[in-house]
Amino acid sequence: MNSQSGRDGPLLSIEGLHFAFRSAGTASPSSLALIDNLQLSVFRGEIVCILGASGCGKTTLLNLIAGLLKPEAGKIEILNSRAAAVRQPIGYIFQNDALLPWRTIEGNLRLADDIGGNSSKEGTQERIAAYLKTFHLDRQILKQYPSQLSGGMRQRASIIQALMFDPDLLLLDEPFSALDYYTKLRLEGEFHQLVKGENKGAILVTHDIEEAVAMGDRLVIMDAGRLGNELSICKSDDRCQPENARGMPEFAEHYRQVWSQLKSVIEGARC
């Protein structure tokens, strides 16, 4: 990965990561997904977008970072974390919301307190109110159940649920792909503003080149279990929001570069 001059040290550091799915009772790896000597750093206030052919290991990488899978070799370190002892340094946001259907939205948003034992109900209420405002949700939804909300509202609530754990690093696995285009654009903007405003780090896995170019500070193509072909996206303040970035003259050139690299990887069938 390219060095990030002028910044503090990375929030996430991955070195020499290796992982392979293995068939039961054998020592040889299967061909489903393989992470091979992977290196990656993510800094605060940065969104790193990862693209690649289906099945090349993008979600496996997120699962390794989140601790859902154990690497065979290499190091994954969360550095300079500000998360409190009862909070988690990593928040994982899936393509489909992870809300518990038997809990109201308020019950889902208080899950962090139930797990961590935080007794500051007043502080929790303030944070919920602030996030509802950030994601343009009405307080009336707090008494509703997930099944009573639209897909876009559920996904917003799911993001807030993850944020209530106060993570420093956010992992997103195609979280906007199932939404209609207007909701997708709006939620991209809200999330982008939150990462920048709260100085968090984020890794976004997506198949959508347009989304990656609009949201990412860095774009990386995954190929043969490694990350390479990195593209840095430089945006001035007035071009920062994803919706505005799509209208910039350089957007088409960034899109062309990424598509050219991604098409080469897909056609090479190396994932």
The other form holds:
Amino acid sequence: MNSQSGRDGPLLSIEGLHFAFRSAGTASPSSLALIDNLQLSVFRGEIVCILGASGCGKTTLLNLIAGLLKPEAGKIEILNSRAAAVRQPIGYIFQNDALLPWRTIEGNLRLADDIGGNSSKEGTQERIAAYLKTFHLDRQILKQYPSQLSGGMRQRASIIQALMFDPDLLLLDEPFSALDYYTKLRLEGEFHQLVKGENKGAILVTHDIEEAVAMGDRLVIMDAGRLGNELSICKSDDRCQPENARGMPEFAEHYRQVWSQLKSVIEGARC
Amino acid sequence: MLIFRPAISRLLQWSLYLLPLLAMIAAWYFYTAADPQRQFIFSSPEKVYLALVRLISSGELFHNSCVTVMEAVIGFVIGTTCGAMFGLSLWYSRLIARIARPYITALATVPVFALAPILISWFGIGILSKIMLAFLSTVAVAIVQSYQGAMSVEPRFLRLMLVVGASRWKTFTLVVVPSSLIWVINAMKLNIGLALLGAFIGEFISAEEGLGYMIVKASGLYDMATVFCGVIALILIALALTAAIEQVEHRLLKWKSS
Ligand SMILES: Nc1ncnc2c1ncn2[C@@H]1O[C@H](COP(=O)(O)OP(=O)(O)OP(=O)(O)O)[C@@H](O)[C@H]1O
Ligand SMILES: [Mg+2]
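Could the form predicted in complex with its partner chain be shown next, to go alongside the form predicted on its own?
Below is the whole assembly, all chains and molecules, this chain first.
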């Protein structure tokens, strides 16, 4: 496979994924599959939003993709743009940031160098500076410890930490849910721009329909371990910033569509 | 600290620290002055003061203190370092950790007092046997504390290292060791007193120098003033060593205080 065809295929493709948590004390997986025959693909420059009721397995899916859990069956393929032997780094931004509290922000952002995943050590300084600018963070925070930053700043710092590993695929687990509305809007914009600008792929798990419609290119509703119908969000301009997308005439239509689907899923689960 | 107090009240704080001490000395003074007979067992502040002057000017107190400090500190450093390295490295293998557990528990529960005669007959009555005693009193605590520290690393940090594909060694050096540092420092705080006790017990049982030796010899002669001097020296040494550990803690855990 040459690099040309590699670029055209999906960044992530999942087929027939099956997973169940083993109930305590027994070796066999519990009969109730949490994730059952799941298919999903993500292309470059694309944000796929996953919506779903609490406890339906969204975090579990991301953990499976990130390799933290082993699937029982099915295929998770992440396109490797590098040598086959090197593991493709994934940028996984947890709901609670995972900045190391004993390292300064700078130390945290240089984690990629220290782990040795990053060969271009010289460029680190410039990349950090560029990302700080993208995410509207002051250089001063580099000398501070995570505990000295606000929640929103930490969230941004941990996104940069993940980006320093230069991943093609980003997984975000409700990254903006703990932020105030304005910070959220801004971060959404910054993140959207980054994915489009650097041609990465992203899966965004969220509870916020509005956010999903504004950010996502495609939108999937997860229902008891299956992904329901995909909803393509056709925007007149796919580089349109999320805050502007909220003002588009089609926004309300998308919102209603998603809500009615989500409602039927949630109500279906209840009875 | 959130509240900055003016210097004047700082002075007040310091004098408040000294107040209980002064009260104790005063009580001691009046109790022993009331009936000179009591001075035979309780000595008295003046006698202790005179003995202190004598022991300091002869260099005896300084020499014995140095010996005890040396034994305790060498035993402490070796015991805590080896113990912490071993305890942290148990993170690598649950199997070895499980096998090691009863041995560590045994080591932690055997009183050094019981080991002292054996060690003295093995290593002689010189400082080597005291260093070994200090080592043995500290190593178990260091192992237990640092292993617990290594096992209680927050899962989100381990998840992060897994996701970015860090090797086990990198995970160990970049996450397990720094996050267990608090536990290692706690071990140090406990151990400094234990090391001093170990060295002291060794000297107490058989030695030719050191504060333990000085105290045993003086109590044999009913020279209570010298015994008190030895105790005071021990207390001051313990306070100084603890303060030194706190300095180390402050350096190593800068991220915590800020
Ligand atoms: N380690 C585990 N062992 C057993 N069951 C688990 C474990 N982790 C999660 N589960 C179960 O799996 C289900 C899905 O959990 P998951 O965290 O993926 O939900 P989620 O969709 O991310 O929910 P939320 O929106 O609340 O974050 C839950 O019902 C939970 O009880
Ligand atoms: Mg979740």
